[in-house]
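Starting off, we have a lone chain in the form predicted on its own, written out as structure tokens.
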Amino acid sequence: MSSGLMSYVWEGLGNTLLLTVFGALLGLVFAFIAGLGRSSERTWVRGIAMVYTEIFRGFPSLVLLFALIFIVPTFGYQLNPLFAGILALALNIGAYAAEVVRGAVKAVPPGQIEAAIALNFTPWQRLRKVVLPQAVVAMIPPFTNNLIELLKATSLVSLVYISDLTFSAQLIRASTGETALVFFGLLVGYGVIALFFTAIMKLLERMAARSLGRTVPSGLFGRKEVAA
């Protein structure tokens, strides 16, 4: 392959890594938002919260990611492709992984809430020192599943021509019309990065266990061993 056909892959590459990462981390703002919202005691909370949640997991990525690259200028207002390509990927996964909060939170055994009211804590001591070590925990597991659904889902920018890996695998496709290589290697390539990210999050599930002296899966084959 000759160089400038690499380049392609390089900035391909750079672009779908931005789009899961930055996605993710947007992402996982709109998901503690909304679950602890939908947690809260207050109704006009939970309210706002599950309108997200039920409008944002309704709303397929593409068409989010349509209206705001072809609709919000018409309010006058220029989004930057790839910006909207990260706000349109967090948004949709940001709902589904607020159900993973919410139910995480409400995972937490009661005992140990009343125990921290017992102590005087603070309803945000309580969250802060009692709750979210345990839920965040529980978490990791399905918010694995969530990034890579995101990283899937990047493929989307290349119908609004932003330049990640599949838009780059289609011009190099036509300028090789080596298309069974081409989207093999794709493939390939997709999978390396999920595993890539896959063996990140269990590194974050083992660290955040052992904090708590759990019990923790060892490496992607689920050997287990025993924390300290």
Contents of the next structure:
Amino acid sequence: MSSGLMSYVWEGLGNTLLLTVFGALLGLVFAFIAGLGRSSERTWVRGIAMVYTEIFRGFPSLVLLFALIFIVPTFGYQLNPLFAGILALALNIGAYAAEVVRGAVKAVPPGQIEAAIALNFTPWQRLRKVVLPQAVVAMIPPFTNNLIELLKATSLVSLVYISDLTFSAQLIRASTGETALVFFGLLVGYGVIALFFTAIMKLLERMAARSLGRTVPSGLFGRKEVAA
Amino acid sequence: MTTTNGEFITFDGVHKSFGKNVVLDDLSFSVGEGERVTLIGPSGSGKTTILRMLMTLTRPDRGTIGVDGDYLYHEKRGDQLVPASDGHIRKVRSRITMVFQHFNLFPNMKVLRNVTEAPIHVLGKPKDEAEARGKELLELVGLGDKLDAHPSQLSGGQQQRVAIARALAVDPDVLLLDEVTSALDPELAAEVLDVLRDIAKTTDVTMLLVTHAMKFARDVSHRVLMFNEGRIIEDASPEQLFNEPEHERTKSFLRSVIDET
Ligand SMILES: Nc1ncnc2c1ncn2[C@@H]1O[C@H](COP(=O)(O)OP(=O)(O)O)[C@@H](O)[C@H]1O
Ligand SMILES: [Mg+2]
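Please could you give me the other form, the form predicted in complex with the partner chain, since above is the form predicted on its own?
Below, the chain from earlier opens the complete complex, with every other chain and molecule after it.
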């Protein structure tokens, strides 16, 4: 492949990784705000959080992206396309991951919170020192699924001319005519990136489990069996 | 026994129901400063509910609960008694702590940190001071060699002893113990009860205990309250209550628990 075409590959790879990583980080912020919001004692906080998760889970990421790119400018403000991509992906994945946060927080045994009250921790300390460190361990495996979903969804941005991996593949295909080969390479590329992210998450999972004095069997496909 | 204040903890007209189930109806009693009082009675008679209300884990529907002159759920504003603010509840609660049936150690903290976290972050003690005291307390409960263990690596009896050290570390005036050996095998229960006997002998902390270990109750308590259906039906010294119970219900209850063990 010529160096000109290779540079498409690198640019595409860079943007795909950028969209995935920043989409995930921003999505994580949305997920925690909405997920904890849904566990709040205040009705209005719960309400806002619920509206966000219900609405944004229902929007296809692509439609959300079109909205950000084509509707927002009518209010006189043009979003950077890459940022619009990150935001659309983050809003969508954040709504899914919020449910993960909510479920994991709810799964912390009530006795843990009662012990924290008996030691007179403030509500914020209960959350930060007792609930979240335990809940996060339970969040990581489902977050891995969310992250892979996000990675796959990044390919949608090629439809608004952001030069991600899929967009680059289209360019290369157009200039070489090697349709089958290029799309095969694209599949392999996404597969390798997915494996890479899965491996990182597996590492995080093991670290988190260790913080609770548990062990997770090693290996990328090791099942999450927890030894007490 | 000498109590400086016979009304250190007071329940006055306390009522609690869960739905239609009336658990406590117009309950009044008091506990003196430094007194160790054991609550006994059949399962479901409301013993846990009483401790949980003192720990602010369950709110009473009516009545007042006082700790050393302060109401737990009420504040005096002028002559009026108004519902307590969170700050007021936290202030009164700072004098009380509880050990639970299922230990409830924090799995995300190693043993020493379980014990030092509240002294450092709630009481504001310097870290080295809290750690020195934490080690001392873990030594006292026989776990001086487990400072760096995860709770999950300990036996139930060891976990419960850590929980006791953790409770003592916040320098409570009132210690609540709710069936702290019920989840343990007899052998492990015995080691926990031995630790508690030592503590009872060496501290003057006010204790409210719920237990089915009657010999232990007899050894450590100044007073025993027999509960039945949310009411105190007998209030006596352990000698009196265990040797010559007055009520038929107390007699049958004592027979049933002694048969069990
Ligand atoms: N959170 C709760 N919700 C509903 N009912 C409860 C709750 N906690 C306790 N109860 C009921 O209150 C009664 C007294 O319970 P409890 O105080 O635990 O009794 P004891 O500790 O003496 O066995 C029981 O009938 C129990 O079912
Ligand atoms: Mg009970």
